[in-house]
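Taking the form predicted on its own, here's one chain by itself in structure tokens.
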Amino acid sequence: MKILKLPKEKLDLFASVVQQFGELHAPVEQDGRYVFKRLTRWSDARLEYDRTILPPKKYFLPPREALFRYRPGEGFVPNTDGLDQRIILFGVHACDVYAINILDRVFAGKYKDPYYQARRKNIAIIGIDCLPDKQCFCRSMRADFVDHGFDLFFYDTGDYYQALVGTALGDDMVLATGNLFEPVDAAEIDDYKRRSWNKRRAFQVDVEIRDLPEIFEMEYQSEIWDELGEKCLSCGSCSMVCPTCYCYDVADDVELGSRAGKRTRLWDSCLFASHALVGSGENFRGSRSSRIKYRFYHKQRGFVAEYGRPSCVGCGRCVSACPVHIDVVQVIDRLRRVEDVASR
């Protein structure tokens, strides 16, 4: 992996040269909060942004796509609406970063997703590093670091952003600039450790993830979660807003009169009372309680059994986005505490 710098002054100027292999998207503010936009002049990136409402997963996965349309006579045709488009995501965190690592795993393992794949395809990642907030946990979720999953990150030492070169397309980026970018030197690594040690002491939250699939399976039974349930409104903005959640509906929406229509994808949550309702009329889970319990095992116990890790990144979203104040970490800082379970 190659290791260059760039000016803070001269980064605008490599924004304007980068546009020639995408569509430049970045975080703006909106409403006094920032979401990943088409940018439509430089000035309005917000580079030193807390957490977007959305995640980047939006680009990969959309909240609602068609599939494709069918029609008698013509049979199948798919959607390739935007599939080709090529974006240059600008100023992604690493906990982001860490996610779209996941989803990859997930569309792209057993079970290709060609729509997916397409876009990951023509998204180009550049990363920047960022400090930690009272909601940020990605430190206690080993997603506070990436190696992989980007063209070029940037860290921000002072007058400089030091730049890890990720692929050949980043490689292309940065020979593309001509001599905008130069060779790191000693003083620039020691920036780079310092700001590393400082961004490890400045995180507030901490939450112990070591053999916490063993505990979710001991607290299967936990009073906790019937409490959760009765405080959930079931209204799926954890869902919506998590970087790594994949669930989906599929739905058919077919012309009056007629067998043609298109076949549309959209997004759905595990914790909506309709999600594991099935045609004879039985649910699944009908309870909530039984419901943000699945949530909470999927992330933390599911997943680690299928990929090894557990799906959350620790961006701190769902515990923004919840109306009653749900905290992840609350949750399972009471599961791990010994106290509760000698009082039962």
Second form
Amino acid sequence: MKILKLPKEKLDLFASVVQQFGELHAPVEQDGRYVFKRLTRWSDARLEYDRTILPPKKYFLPPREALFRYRPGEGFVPNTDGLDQRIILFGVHACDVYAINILDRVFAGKYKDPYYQARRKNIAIIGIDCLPDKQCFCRSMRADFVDHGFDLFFYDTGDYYQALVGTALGDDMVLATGNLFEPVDAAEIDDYKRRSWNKRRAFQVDVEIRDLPEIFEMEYQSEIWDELGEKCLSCGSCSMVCPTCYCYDVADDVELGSRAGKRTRLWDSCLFASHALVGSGENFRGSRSSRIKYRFYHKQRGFVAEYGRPSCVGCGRCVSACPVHIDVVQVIDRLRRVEDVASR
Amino acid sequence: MSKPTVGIFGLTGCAGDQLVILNCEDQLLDLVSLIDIRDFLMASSENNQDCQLDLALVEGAVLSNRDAETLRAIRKRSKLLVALGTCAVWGGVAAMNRGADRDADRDALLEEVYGDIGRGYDSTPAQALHEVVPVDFNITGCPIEKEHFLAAVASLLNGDLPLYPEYPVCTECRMRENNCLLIERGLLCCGPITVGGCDARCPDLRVPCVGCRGPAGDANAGSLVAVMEEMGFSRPQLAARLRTFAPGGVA
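Output the form predicted together with the partner chain next; the form predicted on its own has already been displayed.
Following is the full complex, with the preceding chain placed first.
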């Protein structure tokens, strides 16, 4: 991995140069919150943002997308609209890059999703380091740092951004800027280490995930699941804003007067009453408590068994998006607590 | 194959759902080439009021004995009966005070509203269609979404029933990446318990959801009310909002 530095005052220049690699998208402000959006001017970019309402997932797995058009007797024509569009996501936080790496395992691992893969190939990622706020627990989830999944990653070290070059494309971006980037020297290395240490100490939330799948296994009958079921609105907000929730539904829009149509996929959520409803009318997770329990088990236990780590990255979005204040950190804390076990 | 025969009817309501059908201007010619609309008073003065129907779409709530009779007659002559719009599906605004008002003394209520001529009016507490006759499926909304009506016709022509979202407005609101009016601005937004399918039209314009489409699948009104009470809304205030379009939600 190549490590370079970019003087902060040259960031604007860098941004204008990298536009030759794709349309520039970055966090912009929207009524006090942030959203990733196409930039009309560089000055709209807010690189000191806390978190965007929706994660960058929306670029790789859009909320709604047409998969193909079909016509009986003629077969189907896959949708390719927008798949080859080159975009640069500027200012992606480590947890969100980590989440995209998790999505890679699902959509570009054993089962290859051509739509996801095309977008992943054509969307460049320039990451930026951040400091945790009171909802961040990415460090607990081991997602506060990423070593791959980005083209470039910027660390604010005071007067400079220290840049990790992650891919050949990232290297091309650096080269395209001529001599904007400089080699790092001892002073910046110290700045980097200091920043890394400060970041580590800035976390206000800590969750222990070691042996968590085992504790989940033991607490399958815990009353906490019924309590959460009483509270949960099944509104799906947590799933929509989650950077690693990848469930989708598939539906056909039939043309009027024919059997031809368009197949669309759209984000789904395991909290919806219809999520585990099958054709016979049977619903495998008919109660809210069984659904919210499933969400926790999938993230913190099932995914660990399948992929070796929780699918939660600790971004804190679900905590702020829940209208009834269901907080994943509190739930895990409670499950780990001994008194709850004893009081049963 | 002969075209399926269709009737479109309105009981007591604003006729807005029937208007949505007439507003499908780009599809109207296709529609009439595919289905045989025999009885549609709002669109035609020449109707066959007795023929058998393959499909009846009925808007409005049942507010009188006359409405109930009309509905029973429609049910009798049609293979499929579809409730069109929130009033037909849930009772709607006419039913907002049902159970809480003075149903028992209907005559006194009528006199209060209409004066001396009120007594003897044919008026019954508002009912949704399914409370009077069996309904095959619902297209909810105030008014319905044009796309949902067209999807219903397209699916039925293929022998399928249409599928509509059961998830709440929040889902689509989040998909559109709106700031949350409930959490961030403390507004009384019914998005979490109101069925989606409207693409969060109102919250997208920063207007809180009033619940016009009726409850979402497995809506947890109790939990939302508890949180809204913590936010400082009073129970009567919440009950009034939650009952506006679907009676009996919470009281």
